[in-house]
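Read the single chain below, which is given as structure tokens and is the form predicted alone.
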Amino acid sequence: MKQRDLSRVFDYVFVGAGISGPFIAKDLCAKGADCLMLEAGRQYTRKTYPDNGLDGTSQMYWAGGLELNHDSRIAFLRPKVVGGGSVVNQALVDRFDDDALDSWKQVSGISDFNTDAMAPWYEAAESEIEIQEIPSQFQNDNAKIFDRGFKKLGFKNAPLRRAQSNCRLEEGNCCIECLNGCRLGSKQSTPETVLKNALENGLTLVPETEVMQIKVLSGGDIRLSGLDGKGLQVNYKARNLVLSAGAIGNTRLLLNSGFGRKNSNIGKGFFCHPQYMSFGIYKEKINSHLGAFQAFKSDDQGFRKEGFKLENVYAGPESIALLVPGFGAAHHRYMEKLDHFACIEVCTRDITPGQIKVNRKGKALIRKMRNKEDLNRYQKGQKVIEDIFTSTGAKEIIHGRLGIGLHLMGCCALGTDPATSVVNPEFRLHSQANIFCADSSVFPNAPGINPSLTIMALSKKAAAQILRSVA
């Protein structure tokens, strides 16, 4: 195999190959930019994705699957794989509403945060992927319990919009397999869409390379230092840097590189939409792990005002085992009934910002609290779940004993004022004009809506801004 020359000075280097980086790289490469993308995780193909939950969790997430906050009450799942969250999630895509965007506008001072101004960027992002809903004939019993309970109680729900194409559910495929990467290529992950296009247009992708430090050189170029998959030191240079490693990854890199001295806001304003799974145990088998289990979301404005949403979800036995209560025989009793479990999740719109710091060894430390209102939102959502399970015949209800942080947002917030934000409206760091960022780390607060599509939209907008600036 011909050895790649990576010693040149690239036009742009990306740290992170999740959702944001590939969307930006696709547009820059199409215009002839020489781009390098570095990703700490492995690069898989449809044929090599892990075929079970234990391997998927241990191989495709940081820290083998769980990173705990300071009081061990919330476990964070941070993808570490080429494709990031687009590979390991259920590919849910929703636009933000006026409530979410207005709150961003108030905090950031950026007038473009409104539904009219964002619509073209949402359309641009949606044009890159296929979006579908789960047909009613393929909704499994877990989804049907969710739908039936909502109708009984008079609440509104709606089908989930999912970034997917031709899942071939008629062949018996199960959505739960997608949590380890889609072996059909149906999920519209970035390796199947924009990343593939960027690679075709000259993007250089180097997986299993963890960037440890960035340094701005005297001439303005940026040098990145890190370790490759064998633990060997590597260095790369570029004229511009695009941070696309998420809230924790971007923050850790910036703080370890001394940027916290330039802007004390780095690492502040960390949000995560804490999520809590509850289980209804039924006399009959539900088989929530089979077929299309995640088909519905709550669409009730009363829930939105109360700061929570509900979704019908599920997970593998290795994850559920962490959540159900009891020890020994008591725990085993629950696990023997997994076929009888239905599952609904409450996801809260958290209002208490956390903070990411680093210790002396450069390791990320997560401080995330829940105040009285955060807990109140969770309890209200939990009460609705209990009512749904009771109204649909559940014999027992158990609540997961650990909050899960999946949507990791903030720490490099967008804003017009350098005194209160990290990234300016042109997606440049206030303190460094040739460092860009448009992933979930720039979120000014928690929107209470799945962030994936908005990450894509902001990335399309950032790419256009970058191209205008060099024209």
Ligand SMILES: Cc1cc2nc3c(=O)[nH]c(=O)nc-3n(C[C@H](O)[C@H](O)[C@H](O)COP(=O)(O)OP(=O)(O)OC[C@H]3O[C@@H](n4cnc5c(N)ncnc54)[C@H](O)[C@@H]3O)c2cc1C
Contents of the next structure:
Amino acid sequence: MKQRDLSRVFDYVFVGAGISGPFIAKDLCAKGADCLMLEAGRQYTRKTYPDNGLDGTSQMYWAGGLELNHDSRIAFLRPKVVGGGSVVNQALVDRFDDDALDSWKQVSGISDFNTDAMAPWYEAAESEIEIQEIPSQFQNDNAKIFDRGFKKLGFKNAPLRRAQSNCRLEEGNCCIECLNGCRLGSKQSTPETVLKNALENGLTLVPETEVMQIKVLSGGDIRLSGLDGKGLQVNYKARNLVLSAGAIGNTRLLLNSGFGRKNSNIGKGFFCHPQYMSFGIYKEKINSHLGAFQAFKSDDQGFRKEGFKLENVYAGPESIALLVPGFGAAHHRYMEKLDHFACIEVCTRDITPGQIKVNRKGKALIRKMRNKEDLNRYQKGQKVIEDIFTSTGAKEIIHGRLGIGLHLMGCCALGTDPATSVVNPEFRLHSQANIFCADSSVFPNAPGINPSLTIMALSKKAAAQILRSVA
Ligand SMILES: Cc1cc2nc3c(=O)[nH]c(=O)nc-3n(C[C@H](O)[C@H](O)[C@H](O)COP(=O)(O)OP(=O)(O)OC[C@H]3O[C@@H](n4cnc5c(N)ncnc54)[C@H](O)[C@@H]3O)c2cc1C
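Switch from the form predicted alone to the form predicted together with the named molecule and give that structure.
So here's everything in the complex, that chain up top.
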């Protein structure tokens, strides 16, 4: 058995145990690489995931739940937990279409961005997880309203593909709970899948350790310094570094470590698919929180051309309370009707790039604008939602007060040209060959499609590339 000697020089050190890191680590560890993974968040088990939304939000996200953009119109939810987004997300997995990959090819100059060349990487990613749709007998009333409205208005929808294995819905389980981590182990989060496998193959995982600085030593090795769970300074060394801390995490770390002087593109091109939830209030109880609350997505080429998609979603009462309008008694009156709420969200494909910078204390500052076209996309989607609610008998319709950013992408864009990108087609930083990155930060623009399956596919591709280069 390997000794837990963390002072040695590892082959690879990973910053971040979200989706990308564990997908790459699994393949490197299987080939005998000596890997260390540092994660700022806590490590939970099925038994210890928080059992309510307030604890889940405050314990498993950066800044205790929400970070805001510069004008406080978009709230970002950035996971901070072993497993990252795969633990707290809605587990919807979609491949990118030609439209998304073509636009990536144009921006990045990488010809491999097409559905044929990406297919083997999607297949490799899909082989690591189970993917299911919600059987029709378990669709709850929130899902049925979505479906009925689409049919009445003549729009096309499709079942959602979820990374789950057995939600035991026949026993009355409610999917809303899995937003704080799935207690059944059904959700195909990385701790249940690839991370587990990497640990079995020798990965050393150190949770509750925030990496603060990267230093390239004179011989080329990388030294990382950070703070452990007790606030004590820790240092680790490796021959290679894999950045897997997400768009904001990687950018903050690179800028705080002086890499902005080597490549001024770091931090530029931040996208987040701003999402806006709307609620239809019905006379009868909808009980959106019970059972499988999400089963459908829009699959309408008209919407895709207009730059938005609609999703059948819901959230815990602590999140909905934040979005519902009004204060005091007026707010309370809405919250009393929660059982009567149905919910649909419009997710926009944003075209205005934002930028992440750091202030003098090293804190990330998120500048994210929405131009006229971004707002136009949101308003068009919102109009369809209003039509769906009206056509299915809603008595009142309310719109969430804040845009939400869950798909945090970009800032270390992939590309062939160092003058316009940060990471090269071999997933190495243009400015430092032994630093790799294949997570959400490498997205060159917003695809308008759920990102996690593509993060997994890119990570599989990056792992193969890394292994080829050391063979
Ligand atoms: C509520 C919610 C719902 C979502 N639903 C979906 C969905 O249905 N489908 C979909 O495709 N996507 C969804 N997403 C988005 C998806 O989860 C993310 O795009 C994905 O997790 C990004 O993967 P990643 O590997 O880039 O980073 P992450 O999964 O965010 O992991 C990064 C990890 O790095 C750690 N880290 C950051 N900085 C440091 C540091 N300095 N030191 C140590 N560790 C650090 C973080 O704590 C985090 O755990 C959702 C996200 C949220 C929040």
